[in-house]
Every structure is written in C-alpha cells, then in structure tokens.
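Taking the form predicted on its own, here's one chain by itself in structure tokens.
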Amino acid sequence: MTSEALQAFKILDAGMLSLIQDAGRFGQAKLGLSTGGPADEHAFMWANKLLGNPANSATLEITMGGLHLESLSDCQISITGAHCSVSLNNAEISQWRSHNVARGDKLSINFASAGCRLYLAVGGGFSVTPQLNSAATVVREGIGGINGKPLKANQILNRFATQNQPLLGLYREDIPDYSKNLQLRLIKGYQYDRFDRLQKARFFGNRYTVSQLADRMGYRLTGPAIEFPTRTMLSEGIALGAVQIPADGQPIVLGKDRQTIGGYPKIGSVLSLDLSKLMQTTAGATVEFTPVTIEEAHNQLHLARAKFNNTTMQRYTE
C-alpha cells in the first residue's frame, strides 16, 4: 500500500446512519473523548482481512442499510456484518467475501434482515485525515470521519492506492448467525460484592429485553429491576461493556461511544466478544447474563484471536 489517495466512491444515498470507523481513538479519555470505533469488532476485522488491509484501516459502518454508492475507480471491496441483500449493478453479490468493482459500477446495500450493522471495506482502506491518531467518527463529540458527522449524499470518499489481492471469502460455517437471543458473559467488577445475594440472583436468573433506547453509546435493557444499597457515588472512569445500574434498576450496557466517566454503580462488564453480538441486536432482542472470571475472559479472547488468525478462507476467480 502507498500513501497515494484515489477517489473511491460517490455517495448517492447515505442510508439511515453511515459512519467512517477505524479501530478507535485510544488514550484520549483524559480529554473526555470516547474511543469510538466499530460497534461490531468481529465484522470490522473480517472486512479488512478479506482484502489484506492493515487491521486499523478505516471502513464504513452502515446502520440498518440503505447505502447506495457509485464507484469512481477500479477497486476491491468486502461487506460483512448484518445479513442483507447487496447488489452490484442490480445483480446480487455475497457478503463475507471480496469482490472486484469497476469504475462506474453502482453498489447498493439494502436493509438488514438479521443484525443491524454492516461494514464496507475497500482495498487499501478509506483515506481520511486522522484526528488524535484516529479516523473513528463519534457524532456526539463532532470528531473523526468527515467533519465528525454521518455521511451524506454527494460526498466523495477517497481510498489509499493498493494492489489488488486474490478474491477471498469465508466458508458458510464461519459466517456469524446474528441471534435475537443472547447469552452475555459478564466479568464481575469491583463493585460486584456490594450487590446483595438476592440482587445478583435476580440479575443472572432472569432474561432482559433490548429497549428502543439502544445505540452506539449504550443499550438500555428492560426486565427485573436491580437494587443497589446507595445511589450516591463519585464519578469514575467507565470501561467498554460496563453494565451500569441506574436509579430505576434497569441495566445499561455501555458501547463504543460511551461517556468517559459516570457515577452509577456497575455490576461488571460484558466480554468484548459478546458486546459485538449485542451491538448487532435491535429492540425486542433478549439477553441473559452469565458470570465469568477475568482469567476465563482472557482465555476466551486468546482462543478467539487464534481462530481469527487461523480460519481458512476460500478463493474465488471472480
């Protein structure tokens, strides 16, 4: 890959919410800035790997679909994440594999049927001027991407020049199935022991439903209320996936665009592998929590990384 930037696409319709995302903006919490980055890390990582891109290459995160583009140069693309109908010049193409695209081609990503977030990567990665070492868009903070805002019609997207790679794709058994019924592994936090036995049994023994208040900042759940002995706490830093228990007792699972500090009690944090799955759900999905130790969580992360690195991909000729 070179540093030369080429025109990649003209946006014909930006859909409901399309954002430029790389892996995230790390080390800036002291400035009150969220990490941002892909809501579904797994789909984001595969979008880049299928093209041989560097792992931190900027992609498009498309919520629910509705994105329509015109290609401005010959390139390669991959589309991962939520299941939907994708067409190139009105002919349907597959997700979870790379494709050749010619100048003038029209790409349409229609509305998702399972999951809610898709990732479009281009060979070489999208070329965006980084802010504080990242192109990740956080709309609430007005930073990253193009002017810190969602993409809109008639904008031009650039990419880094790169050589074409072999066309690759995942085998069917390796493509995620975005379920509406999730088991979320929870790493117990340091405030966990301040919840009494009844509250912990209630939290782990019941099913919660994803509410309408679910976005990149966090997912508010509805179900049996969880009580905490005190509501007066000092604000402190908040980890990715932290499960806050606000005054009404309805858990909130915090995502990539979370605030950097908060004063609600936290029963623990959802394992990042499972947070990616949660962020693919919409209102009405159900979740249950299972406690895991930090050692078990580290082990699961190592196993997932090994699987990602060693998954065999199939080759295509066209």
The other form holds:
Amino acid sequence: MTSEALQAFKILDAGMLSLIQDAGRFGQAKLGLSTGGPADEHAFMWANKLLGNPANSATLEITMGGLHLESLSDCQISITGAHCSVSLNNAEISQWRSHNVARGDKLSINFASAGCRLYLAVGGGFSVTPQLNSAATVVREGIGGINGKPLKANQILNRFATQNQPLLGLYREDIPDYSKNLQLRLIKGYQYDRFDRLQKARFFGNRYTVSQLADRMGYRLTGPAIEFPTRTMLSEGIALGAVQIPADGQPIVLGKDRQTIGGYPKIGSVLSLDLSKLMQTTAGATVEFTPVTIEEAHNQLHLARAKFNNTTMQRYTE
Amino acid sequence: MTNQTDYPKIVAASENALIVYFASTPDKAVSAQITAVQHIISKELGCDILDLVPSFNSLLVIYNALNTDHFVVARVIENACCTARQTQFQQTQGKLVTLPVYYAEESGPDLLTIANDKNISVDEVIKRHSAKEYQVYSIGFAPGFAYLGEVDPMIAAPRLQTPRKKVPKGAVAIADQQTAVYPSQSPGGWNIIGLCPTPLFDLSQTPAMPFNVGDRVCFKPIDKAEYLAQGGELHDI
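Now that you have shown the form predicted on its own, what about the form predicted together with the partner chain?
Whole complex next, starting from this chain.
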C-alpha cells in the first residue's frame, strides 16, 4: 500500500476491548505466533466489502461496544457484527451499510444487544505499522495494532487515503441474527477415530453451554464429559476451530488467538462459517455439534464464498 | 509397538488443514524428515499454503481451501515424504547454535533440588546439561519458546507442582527430558537451572529467532561477569 496515511479518528472512549484486526498474521507459526485476526470473519469481511476496501484491510473489532470516536477528517465508515445502537452526532444510524462521516462528527457505539463483537471499517482501511506483514493485534503476544495492546482513550487512529464509494448496504434478509442456540458443523479429524462410539454419541447427542471462559483464544463449553483413552500425547499443531478435550472432558473450541501447538486430544474442528457465529455468543448460549466430512466442509466454504461475492447490495443516497 | 509402515499417516485436521504424523515417537531422524517435507511442500504449493506447524512427530499443513483442496494437498504431502526419504534428507542436519548460560544457584533456583533428587553434585548437573547437543523439536507455547530434547535422564525432572507466576526472560529450564530457554518473562512450571543472556525472540531482528525447528542447540557455561557483560540481568526468581 503506497497511499498516504491520514488522521481518521480520535478515541474518546475505547470501551471494554477494542482491537485493530486485519485478516491475520499467517506463516509465522514457526515462531510460535498465533494468527490473530477477526473472531467473526463473516462480519469483518462485510465491513470491508461495503466500503470497497481490499479484503485484508485493518478494521476495529469492538467487544460488547462502548467505543466513542471523534472524526478527524471526512471519510466513509461501515459497522457490522453484533446488533447495537450506533449513533452519529446523537442520531441513530443503521449497521451493515456504509455512511459518510464529516470531520468533527462524533460516533458512538453503545452496548451490543445480540452478538458481542462489532466491526468498524473505514474507507481505505486503518493504517498502522504492520508487524510481520499484519496489523492484527494479539494481546497475549504483545504484537500488532498499536504497541500490541487494546486501544486506549486519546489515541489517534490513521487511515489510508482513498476515493469515496457509492453508499451500499445489505438487505435485511442477509444480515445475521446471532442466535444463542447454534448448530456447529464439525469436521471429523485429528484423534476422532480414537474416541470410542459411546463418547462420540455423547458428544454429538447433547447440547453444550458456553461458559464464562470464552474469549478470542477459545470457548470453553460445559456439558456431558467426553473421555479419551490416553493422557499422554505429544504436542501438535492446532487448526482454527479445533475442539480440544482436556482431562475434565469439557470441550474447548479454539479461536484466532489460540496457541500454535498443544497436547490435548482433539475430536475435530468446527467449520469456520460456524465458528464466526460461536464467537458472537456469550456465556449461557448453547451449541450442538453435527459431524461433517472434509468434502462437505469444502463445498460449504465455496458456496459461502459464492454467496458473499454475489449478494446484491442496496444503494443509498445518503 | 507401532509398525513403521503405518507412517507417514495423513489425517484431516480441519476444513483447510491436514496433519501428517511421521512416527509414534520423535527423534532426530524424524525431525529432519519433517523439516525436509516442510520445505518441499512450501516450494510446491507456494501461496496456497497459509501456514506450516512442525512439532515433535507431526506437521500441520494449513492451506487455502478456496484455491486448492485436500486431495491436491495430500498428494503433494505424499510425494514430499517420498522425495525426502529417497534423497537422504534425513542425514542432513540443521545448523548448530551455541547459547551461553550462567548456571548458578542465584540464576538457577532449581539446580540444587535436581542435584539432591538425583544424588549428584550441582557441578555434575551443569556438566550433563551442557555436554549434550539438543534438537529443536517444536516451537510454541509462547512466541519463541523452543522445546529442545532430550536431556540426560540423570537430570530429567518433572514440572513443579505449583508453576511460578514469573519466570524471567532467558531462564534455562528442564521439564522431564525436555529443556528450553524462556524467551520472555512468563508464568511457567519448568525447573530453572540458569540464565541465558542471548535474546531469543526479537521482532526487530531478522530472523526474529536464532534457530528453527530442525536445528540443533548446545549450551556453554559462562560465569557471572561474562553473563552481565553480554547484557544479562539478574532478577529475583
């Protein structure tokens, strides 16, 4: 990216946890680095697409809301993800569409009512100095974003200069509802064959509840305990969405900030399309796992991408 | 006893990842094979590979499922394993990195415990730890944390019952038959036997780490003066 950086926003209040995230830091597992990136890829991709940004542009991932900004230049924004009351100069504005913002405008993202993570994109994308080719913030590693930390009040956010785009939004039927009861498709993998029939029946036949221990690293679930024949396993690479079964038998679904390797048995991995939805839930939500093959998962990914590429958007004049 | 012909074994890991198991237990030859296969896969598949995660006896291959698929990737992996075997890649050794260590009771609070448990002197623990050449089997847990194996069984020691809240940067430690250097301050349950002044993870340097999985590491005892001269710091452990 060679375009110049402009001042975009001053942070008045950073909320509970607001992080700069691009698509993630790939190819660095050799250093033991997580990929980071958006917990909800679907909402992240739409935030950039509504503005015509490159797909890997940096956005803000705002957990639970509470972010207040003052605009430092005329720009365009979009806000996707968790349903929330959002206002521009005290007038309510819609999510899942782009808006024009003037210098001096005040943007308030209040508290999420359904879902828990919002994505704020700016035309051109946020500009920070990338670390190992990515802006993605991984707080545990102190890498990415601004000084590897969550955003703070009084910081200035920069963006890349860009041309204004026509204002676009999604039709209501294409906006996710962030249900609290999910079906998670699970690609059978890793040690799947070493779990006995009873354990598999228990795992797929029961609902699990999202516990308080749920963050960007992983979601710990509670429900009927799953047993695994052995406790001694060599640490191995962990894929996105992998479902670990630790000694207490309570599954943990691993997210974007997961460690690169781990030694717990894994029954398979959740489809990324469903992982995005799980990452919008909070404690008390329930999930049910459905087994799928890697072939079915592959088809689903292609269908979802075709839908993303071909969804008709609504045009707005203001 | 697992039949060696069961390996390499390719198993689905996720919608866009396959994991390859090379053996039931790790050793130097397995490690060299993993390194070789990793290079071939990267060369063959280029940008379709999102990441490769080598570990003790396995390699996780993460690919772009919108550009390629598991049939193609599995075939490349099979061919890579075959090439690696035929071309004696297993004989090639990774580079050897020497790390200085200040071994002493003030820098290694668990030295005495290990010596007492095994009924040997502290000097003998130091001698045995610094006499061996270790293989870098895996990097993970934290950025730059390398699992090195195997330590002399005479100085192998189980993890602490209660992990320390703060293990200092540079701590050289033992857990079972593995040894490692903590690249930055973190909680940890390994037995600390010394401190290494060499930075092991620094994003402002290229490369950020002095070694990769498949390389070899040995430790050279240094005294306190040399440790401090090389930029080492002494903390309360």
